[in-house]
Structures are given as structure tokens and as C-alpha cells.
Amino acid sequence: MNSEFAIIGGGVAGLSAAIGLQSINSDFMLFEQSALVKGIGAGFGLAANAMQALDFLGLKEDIEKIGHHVSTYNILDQQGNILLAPDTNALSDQYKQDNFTIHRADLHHYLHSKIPVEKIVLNKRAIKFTQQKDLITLYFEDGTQHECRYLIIADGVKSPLRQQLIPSSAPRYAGYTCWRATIDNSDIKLNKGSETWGKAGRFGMTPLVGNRVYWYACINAPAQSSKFKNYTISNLIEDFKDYHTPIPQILAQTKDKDLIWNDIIDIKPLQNLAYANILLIGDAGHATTPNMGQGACQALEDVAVLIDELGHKEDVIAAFQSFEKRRLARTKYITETSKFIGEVAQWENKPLVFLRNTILKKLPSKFTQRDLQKLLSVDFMKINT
């Protein structure tokens, strides 16, 4: 056997798996796919939930010095008028934590740092395995092997472990598309986060730690549309002209080379994440669009979770077990009801949009705040069942 633990993922999920496997002083091995440890995409969202995983971790301080605290991120119409103004500060309140956007780059630098570099093994993508009682075997594209007693799985929303492992875990595209970019703000001076829902889609910006804008734009499209693989900042320009100061702004100082581009997919809630000595964490367990800001987050309460059942549990198959009664409910509810908001948001039809802003500007605040209240009104680490 090469190690007692293999982790298969070098993201959030994997990351920090690593660090927390080794704060528990166990065995382990982490296999990234790509010859570096680099966070694809820009920036996104570290909620009250995911600062108080860090904390469980010993991340907490480190991270806030390289994120951006958020204080608002409010739900605008077309001309910046606000649907929604979700009170972040009061729900914080519930893990006396604060909110924070970070650029996943900065983020995964940071994790990486925190691992020896002989237990990360790059450019080595896992293709398959074979499960045995007490070991498991994984098939590198390479033509290598590496022989495990537990497997973690933590390699995204594309998994081709999951998809060995349950075959009908294929993603499902969610109906609309996705540009992202990082740019400087010393001209824009955003001072705090929003997204706004409009005719032509929705645009979200946040400023970050070292005077930079994290801006994203989706559009309903559909699946793999050569049309908008071909997208430029010109046409997104075009797209959302006529919305509110400082969109237009933001899209005219960004670069096409700084775009990136990708479909909206999830996977529909699975029935399980262990299976025996095998765990599915993070997006390979349950990816989530991006409406609710979890996805990260929710990760790194894989993590705390899983790290506090290990140091409970001398058996590593029980303590996955208790890990998935603790999981499984709450990263379904926040998958659903991720899918719903993002349909909502992305409607087109004139008189349902109308609609829907009217009566978001109306509703007390109780129950525009009912899902947020939900997610971060329960202590993730208190969850049993």
C-alpha cells in the first residue's frame, strides 16, 4: 500500500482535505490533474458557514488577510434599484464569523502552501480504480498506479471517478452560460458587491483585496453554443448596455484575453457520498450552480465535517458514514434551491420579470431572507442526521 489516504483533486475540496488529514497527523497522497495548483475561474464568495469551516480548521486568520470583507451584496433590477437586500451582517451573526470574497487563485495558493511538497503529486490525472475491502487501487492516464486503504474523491463536477462510481451521475446543464473576469479597479472604485437581474441576463461584481473587481455575466443559451464560445467583450458590451452605472464601465476596461468562459452545470443530488472506504467531497459530491455562493463553501464544510468525524471515529469507514447523515441533506437542499433561484433569475418573458421584481420589491424581508436564513440560521457542525 503507498499511503493510507488518497485524495484526488488538487481544488478547494482537495486542498483542503490535505490540511486536514495532516492536522489529524494521518497518511496521505493528493494527485492533481494539472501540471500546477492554480484556481481556474476569478473570484467567488466565502460566506459566515465557510469562515467558521476555516476556523475548525486553524485557516481563518490567514484567509481574511487575503480576502475582501463583504459587508452587502445586494439583488438589483436593470436600472439599479434594489429586489433584494439581504441582511448578510445579521445572518453572520449566527456563526459570529464575517463574509468575505476572495480570487480562487489567491485562495489555492494559500491551501497549497500549507502541504508538504512531496505529498502532491501534479500533472497526474486518475482515470479509474478498483475497490477491495481493504484496498484500493487508482489508474493514472499515465499508466501508473497507486494503491490506497481510503479514497477521498475531490475532483469536481466532471469527476470521472464519480461518474465509475455512479454511472448516472452524468452534469446537467443548467440552461444558461457564464463569462468571468478579474480586472483593476483603480479607475471603477466599486466599494461593494451586487448582482443585477435584467432582460438580457445577470451581471455580478465584487471588488477583492488588491484594488481588483470580480465581475461575472450569465446568459440563458444553449448547451456548448459556438455562438457565445466565440463570445468578445464587444458583444457582451452590446448585450448589457443599457443596464446600470458601473456595468457598462466594468465590461469596457476588461480585456478579451482576461475572459473566461463556461456553462452552468450541477449534478442532481445524489443518494449517497460514502461508499465503504470511498468519499465523494465537494463538487465531485454535489457541484451546485453558483446562485446561493456555496460552492466553495460548502466544500470546506465537507472538510471540517469530515476532519472532526476522523478525529472522533477510529474507523475511517464509520466515520464516512456519519459524515454522509451529517451532508446529505443540506447539500441537496442547497443544490435545489440553487437550481430554482438561478431559473428565477434568468427569466426573459417581459410580464413574468415584471412580476417577479414587483413582488420582490414588496415582500418583507422575512421571506426574501428565508433561504439564507435557512442556510446559515443551522450550525453545519452540528448537524447529526
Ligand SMILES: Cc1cc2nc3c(=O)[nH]c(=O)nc-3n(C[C@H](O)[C@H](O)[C@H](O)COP(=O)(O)OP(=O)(O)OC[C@H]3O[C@@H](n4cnc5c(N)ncnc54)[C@H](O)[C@@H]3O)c2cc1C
Given for the second form:
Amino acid sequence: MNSEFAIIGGGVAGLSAAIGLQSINSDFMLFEQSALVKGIGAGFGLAANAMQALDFLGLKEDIEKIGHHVSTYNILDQQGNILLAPDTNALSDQYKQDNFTIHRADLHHYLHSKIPVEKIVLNKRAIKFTQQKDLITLYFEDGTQHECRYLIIADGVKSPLRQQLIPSSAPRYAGYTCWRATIDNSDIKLNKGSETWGKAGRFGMTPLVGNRVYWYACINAPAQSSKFKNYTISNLIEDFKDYHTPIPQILAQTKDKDLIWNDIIDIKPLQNLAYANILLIGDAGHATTPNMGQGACQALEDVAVLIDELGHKEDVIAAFQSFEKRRLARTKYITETSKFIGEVAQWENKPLVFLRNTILKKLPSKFTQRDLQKLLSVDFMKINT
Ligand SMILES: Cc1cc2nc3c(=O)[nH]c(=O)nc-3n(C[C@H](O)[C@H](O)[C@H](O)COP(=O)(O)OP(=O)(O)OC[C@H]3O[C@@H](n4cnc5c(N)ncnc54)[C@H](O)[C@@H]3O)c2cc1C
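Could the form predicted in complex with the ligand be given as well, to go with the form predicted on its own?
Then the entire complex follows, led off by the chain already shown.
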């Protein structure tokens, strides 16, 4: 055997799992297909629940230094009127954690810096595994192999290893495509985050540390559309020209070379996350659409719960089973709720949009906070079964 644990994938899930295993003195190796551990040039939100998980892993204070504190994140209509205004400050006070946004590259760089270099092997794309008794053999694209006792699959939504384990778990397309970029904030001077629901699609923006702005735009589209594949900033400027400030200005400042384009996909909630000595974590186990900003947050919750279980149980397979009990319902709720929010947010039918916006504007703030409250009111660290 080459290592006790093997982790496949050096994203948020895999890197934080490596840090967690190291903190409980477990023997592991992490394999990443890319030549570098780097997040793409975009940001994401780390909600209070993610900060709670980072706190458990002993990483919260460092992350707060490289994150941008978020106090408001409103949903707006195309003219900039407020549709939904969850009071994130009240929730932060209640749950004793703040919400942050962070640049992915900053987060990946930080997590990577906490892992000894000899524990990460780059340029290693896992293509399959075999199981013999309690030993797992991993096979890589370059013809090499690695033997381990326990396998943590953290290689993202398209995970080839998950699809070997569960052939019916191919990603599903959400019906909308997304562009993202990070730009300089000197001229825009954006100081709060928001998401706008309008007739061309959705546009979200938030400040990041280092005087940067992260933005994303989602448009309804067929899967892998060649039209959208060739889209440039000038196309997006045309689509979003009637949106409130500073959306047209943000787009005008973005360069084509900085655009990141993806169709939005998730996976149908799985029946299991633990398969004897194999565990699925992060997007590999429960990829969700980004509408609740919870994908990476759930990956961090996964790792906190996993390390909690491994720290309390001698038997790793029993720890994997307890992990599944604590994680399955919560991640399923997020995948399904996020899918529903995305469908409503991407409505194009004019009467339906009018009805939706009228109702949303009239909702009391207590109601608009319901989903956030539900997310945060569950102490995911304390569901010990
Ligand atoms: C538009 C958009 C916005 C988002 N916004 C947010 C947000 O605001 N907040 C939030 O919490 N989440 C957000 N997410 C979700 C978040 O990006 C993901 O949930 C998170 O990155 C998942 O981390 P992961 O480590 O599980 O997977 P990944 O980040 O996909 O990492 C998987 C890693 O495995 C590697 N890999 C893949 N296959 C192999 C292989 N065969 N062998 C070896 N290595 C392999 C990859 O190179 C990669 O490094 C957003 C997602 C999108 C698309």
C-alpha cells in the first residue's frame, strides 16, 4: 500500500480534506490532474455556514484576511429596484459568523500553502480504480498506479471516478449558460453585492479584496450552444444594455481574454455518498447549481463533518457511514432548492416575470430570509447520529 488515504482532486473539497487529514495525523496523498493548483479567475461567496466549517478546521481567521466582508446581497429588478433584501447582518449576528466573498485563486493558493508539497502530486489524472478486499488501486492517465486503503473522491461535478461507481450519475444541464470575470474596481467603485433578474437574464456582482469586482451573467440557452461559445464582451454589452448601472459599465471594462464561460450543470441527488472504503465529497458527491452560492460552502461543511467523524471513530468505514447520514439530506435540500431558484430566476415569460416581481417586492423581509435562515439554523456540526 502506498498511502492510507488517497484524495482525487485539488479543488476546495480536496485541498481542505488534505488539511483536515493532516490535522488528525492521517497518512494521505492528493492527486490533481492540472499542472498547477489554481482557482479560475472568478470569485465566490463563503456564507456564514462555510465560515463555521473553516472555523472548525482552524482556517477561519486566515480566510477572513483574504476575503471581502459582505453585509448586503440584494436581488434587484432590471431597473435596480429591490426585489429581495435578506438581512445578512441580522443572520450573521444570530449565528456568530460573517459572510465573505473571495477570489478563487486566493482561496486555492492559501489552502495549497497549508499542505506539504510532497503530499500533492500534480499532472495526475485518475481514470479508474479497482477494489480487492480492503485495498483500492488507482489508475492514472500516464500509466502509473497508486494503492490506498481509503479513497476520497473530490474531483468535481464531472468526476470520472463517481461515474465509474454510479454510471447513472452524469451531470445534468440546468438550461442556462454563464459568463464570469474579475475586473479592477477603481472606476466602478462597487461597494455592495447584488444580483439582477431581468429580461436578458441574470447579472450578479460583488466586490473582492484587492480593489477587484467579480461579476457573472446567466442567459437561457441550449446546452453547449455554438452561438454562445463564440460570445464576446460586445455581445454581452448588447444583451445587458438596458440594465441598471453599473452593469453596462462593468461589462465595458471587461476584456474578452478574461471571460470564463460554462454551461451550468449539477447532478441529481445521489442515494449514497459512502461506498464502504470510498467517499464522495464536494461537487463529486452533490454538485449544485450556483443559485444559493452554496457549492463550495457545502464542500467545506463536508470536510468539517468528515474530520469530526474521523476524529471520533477508530473505524474509517463507520466514519464514512456517519458522514453520509449527516450530509445526505442537507446536500439534497440545497441541490433541489437551488435548482428551483434558478428556474424561477431565469423566467422569460413577461406576465410570469411581472407576477413574480410584484409578489417578491411585497414579501416581508422575514420571509425573504427563510432559505438563508433554514441553511444557517441547522448546526451541521452537531447532528451526531
Ligand atoms: C458560476 C458559478 C458560481 C459559483 N458560485 C459559488 C458561490 O458563490 N459560493 C459557493 O460556495 N460555490 C459556488 N459555486 C460552486 C463552487 O465553484 C463549487 O461547488 C466548488 O468549486 C466545488 O469544489 P470541488 O473541490 O468539489 O470541485 P472542483 O472545484 O471542480 O475541483 C475539482 C478538482 O479536481 C480536479 N480533477 C478533476 N478530475 C480529475 C481527475 N480525474 N483526476 C485528478 N484530478 C481531477 C480538477 O482539476 C479540480 O482541481 C459556483 C459555481 C459556478 C459554476
